[in-house]
Each structure stands twice: as C-alpha cells, then as structure tokens.
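Let's start with one chain on its own, the form predicted on its own, as structure tokens.
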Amino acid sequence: MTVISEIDPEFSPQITVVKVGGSAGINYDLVCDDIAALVRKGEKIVLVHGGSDETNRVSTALGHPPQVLTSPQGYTSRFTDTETLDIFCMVYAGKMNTRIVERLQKRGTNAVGLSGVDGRLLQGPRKSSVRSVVNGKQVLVRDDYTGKVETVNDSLLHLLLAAGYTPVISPPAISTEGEAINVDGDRASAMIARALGARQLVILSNVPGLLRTFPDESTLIRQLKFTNLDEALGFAEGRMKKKVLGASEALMGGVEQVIFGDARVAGCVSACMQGQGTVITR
C-alpha cells in the first residue's frame, strides 16, 4: 500500500490563481507567454479572465449599448438583461475564452477553457433585485441576471490540474435554479483562490497595481495589509473598487497574498509572484 503524505509536494502542489481583466490596453499575449513560461516550469496555474472592454464593443454595434449600475457604496456593474446576458455570454465564454486558450495552446500549455456554468463550477444565488443610484437618488432595479459566486466545483479544478491541464475560466456563473447569471470575475477569482487553498492570488489590469492617485502611476503602492483595506476603498477609482474587495475576501478566506500586476508587460505574472506590483498580506 502507497500513503500519500498531506505535505508531499508531487501530490500537492502550489497553485496560483491569475485573473486578467478585460479592460483597454491589456496584452494577453505577453500574459499567456508567462503563463506558458511558468507551466513549463512545473507551475499550477488557474487562469481567469475578464472581457468588458469586448462585451462593450460588441454590445454597442449590435444596438444595445452597455448600462452601468452604480450602488449605493460606489461600486459600478453592468445591467444585464435577457438580451445583454446573451452578448455578454457570447463574447465572455465564446470568443474572449476561446482565444486564450488558443493563445495558449500555441504555447504549448494543454488549456481547457470553461464557463462557471460548466459543471456548476461557480454557483450562487442570482439577485432579485440591484439598489442603484440613479439622479442621486437610490432605486431598486429589478430583471437583472447578477449574481454572487458562493460556491466553487474545486474537485473539477483539481481533477484538470491533476491531469495536467491549465483551467481557463470566465463567467458566467450558474445560479442555484440553474440560471446563468453575470458576476464579477474579480470576486470570482477570489472565490476559486479560497476554494483552491491557492497561496497567491495575482489580480492584472491595465495599470501597474493599486494607486492612491489614479491615473498617476507613480502613486502606486508598494506593499499594503489586510487592515489597511478599508482605507484603499476609500480612494480606490472605478473598477479597482471591486478588485480590493475581492483581494479582501480572498485574504479572509485563507490565501496568503494577493498582488496587483500590470497586464501591459512582459513577464508579468512571474514579476507578481516574485513581489513586484501591489501585494497584499494578511
């Protein structure tokens, strides 16, 4: 009889959770050519990706425009009707998954691409209702498919990793009636971090990591802890307001480290886990 030690390294390796946004700007090649990079090098690596800037080209030529909800505490998400959910699905599962794996599979790195739908791999409730602010006043907005990631497949993670694939996920998730539903990928990507008992959490976007006056990159800063969080949504701009709070809930949820990166350049992924960027500790 084999025993299979909890600490044996063959059996239990490091995973790494990456999510690379969906914003302007950000260079997907130079982030598969890292990622690539590193599984060659015996890394785990699960990758999730955003895909808002697409999603909104391709909603706007189709003649229905992108609407954003802004809540009560500042922090903004898409409206996604009937309509908005199947462009956002099409361009998110279809065609922004499709082509990192693709990136990926010339690499070399043997990608499966899934959707949190697929084997109900992100589920949670789907909301009845958003509170927004609308002309200053708040409103309740109703015939939304938004939602919160509560639960992760992790078995069906660790079964791909355990085979050898790198896992290429985006939204959207899969509601507990068994609905699709959008959610955001950066508390998604914390979630799949949790559940992974990932020891980082590398968060890319089209700005160098977590600056304290955007869009001044020289404000960003270095080093942050988890007590000082709730300080950082305080001037944390736009989407980054989501991007805290997913580092925040990953760091409760056990993972050691979350590090903002820079899409934008070579090697960025291997320079967040070596410290460069925003890291964020417990």
The other form holds:
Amino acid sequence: MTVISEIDPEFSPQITVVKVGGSAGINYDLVCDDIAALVRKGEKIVLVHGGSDETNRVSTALGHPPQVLTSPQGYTSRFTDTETLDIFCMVYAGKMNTRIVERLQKRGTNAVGLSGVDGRLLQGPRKSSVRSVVNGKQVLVRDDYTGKVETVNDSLLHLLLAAGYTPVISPPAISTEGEAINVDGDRASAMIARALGARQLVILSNVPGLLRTFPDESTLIRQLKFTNLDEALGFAEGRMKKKVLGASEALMGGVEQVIFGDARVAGCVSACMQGQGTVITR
Ligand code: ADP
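Shown: the form predicted on its own; wanted: the form predicted together with adenosine-5'-diphosphate:
Every chain and every other molecule in the complex is listed next, the one we just looked at coming first.
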C-alpha cells in the first residue's frame, strides 16, 4: 500500500458562514456553483440568504406595497405587519430558500433548508415598539413583527454539518414568545458565525464590497481595520449600514475576518475566502 498523505483524526475543517443578499443583480447560480465546488473539496459552509427584492415585488403584486421604517440613527428596516410577515415567509422561507436548496441539490450538494423558526434556530426578543422618523417627527410603531437574533441553536447546525449536510438558512427568526419575526439577515449571519466559532464571514451583495464613494466601484476599500464603527459607518449609506453593523458584531464575537464581496461574479465565495473584496479585521 502506498500512503499518499496521512489523515489527521483531529482534522476538523473551519466553518465558513456565507451570507448572500436579496438585492437585484445577485447571481444565485454562480454563488451555488462555487459553494458546491467548495463543499466537494471538504469545506464546511453554512449559507444564509436574503430576499428583499423579491419580497418587494411580490408585496406590490399582492396589493400590499413595502413600507420602510427609518430609525433616528438612519438605519432602515421593512415595516412588518401580519400581512407583510405572511408575504415575507412565502418569499424567504418558501420560494427563495427552496430554490437555493434546489440549485445546490442539482450541483450535488446535500443542502437542507431551514428558517430561523425551525428548531428555534434563530431566537431573540420581538421589539415591543419601533422608533421611527416620519416626516421629520419621531413616532412609535407598535404593530411591527421585528426583532433581533440573540441566540443561535448551534448544536442543530453542528449536527447537520457533521452528517454532511449544508444548511441553508433564511429569516424569519422566532421570538422568545414563539412568534415569527423579521430580522436583519446580515446581523443574523453575524450571530451564526459567532455561535459556530467561524473564522470567516463572507457577506455577498450586488457591489464589489464597501466603496469609499458609493456607487463608484473604483473606490473599493480592500482592507479595513475595524477599530472604529463610526469611521466605517461613515462610508456606508442606506442598507450598507446594517452590513457594517453586522461585521462589527461578528468581529467583536471572535470571528477573525468579515469579507464583503460581489455576488454577481463566478467564484465569488472562493475569491472572498482568499482575500478579495473588502476584508475587515479587528
Ligand atoms: P443585500 O440585499 O444584497 O444584502 P443591500 O441592498 O441590503 O444588499 O445592501 C447593499 C447595497 O448597499 C448596495 O446595493 C448599495 O446600493 C448600498 N450601499 C450604500 N453605501 C454603500 C457603500 N459605501 N459601498 C457599497 N454599497 C453601498
């Protein structure tokens, strides 16, 4: 017998958490091509996805157009009343999740779709009211089903990964009282990466990374030392602010690198894992 290489019985590959957004232009086929190739090579990947663009389209088609809440700090979120929550579940946990799992299955990856409600995978408190700025005035919105992930059922994910499955996770999360709640996908992926002790969190969207002057793609920031959240937030507008906040939460929780990358190009996950895009470290 010729021994080619010795197998270390202690070898346990690092888990990488990949978040792919839900905005226009994202190429899920390319993302799934790359994830399937990485899983074939033995990488352990947990995929978290969004669905914002499709949710906007479906809500408008159903006569319940999206409404956005803006916090006094300038963060935006979807106003999620019970009707919006139904549409949100249909799109995120229904169409988007199943179609991503289907894509991975087609490529030979045994993916399992889960929302944050399944097995109380993503749990946190529902906000009793949301402070929002309307026409320059602060108001309290109460009929909003949103919250923040505080705990992750990491043992469920370890169980699946150890058995060779690739988890594909989408919001909603579950509130402490057991209600489905809308949570931000970027910040949820940060909590997942922390809970799993992941070394890298890759956040993919329809831009090459964090741009110093949005939308000029030639101003891509390649390296960012995260010492000051306010400084990093200074570059981010609109929904990019939540990604920067998620990155800070992941880094504070022990994740070594958060990488913002482009979900419109082939090989995007591998490229980010090798340092392309915006690499953020502590
Ligand atoms: P996704 O739904 O894919 O997670 P978002 O739409 O939430 O992505 O956030 C990505 C968007 O953030 C980009 O499409 C861009 O419009 C916006 N953005 C704002 N500021 C910046 C910036 N400085 N660099 C890159 N993108 C930015």
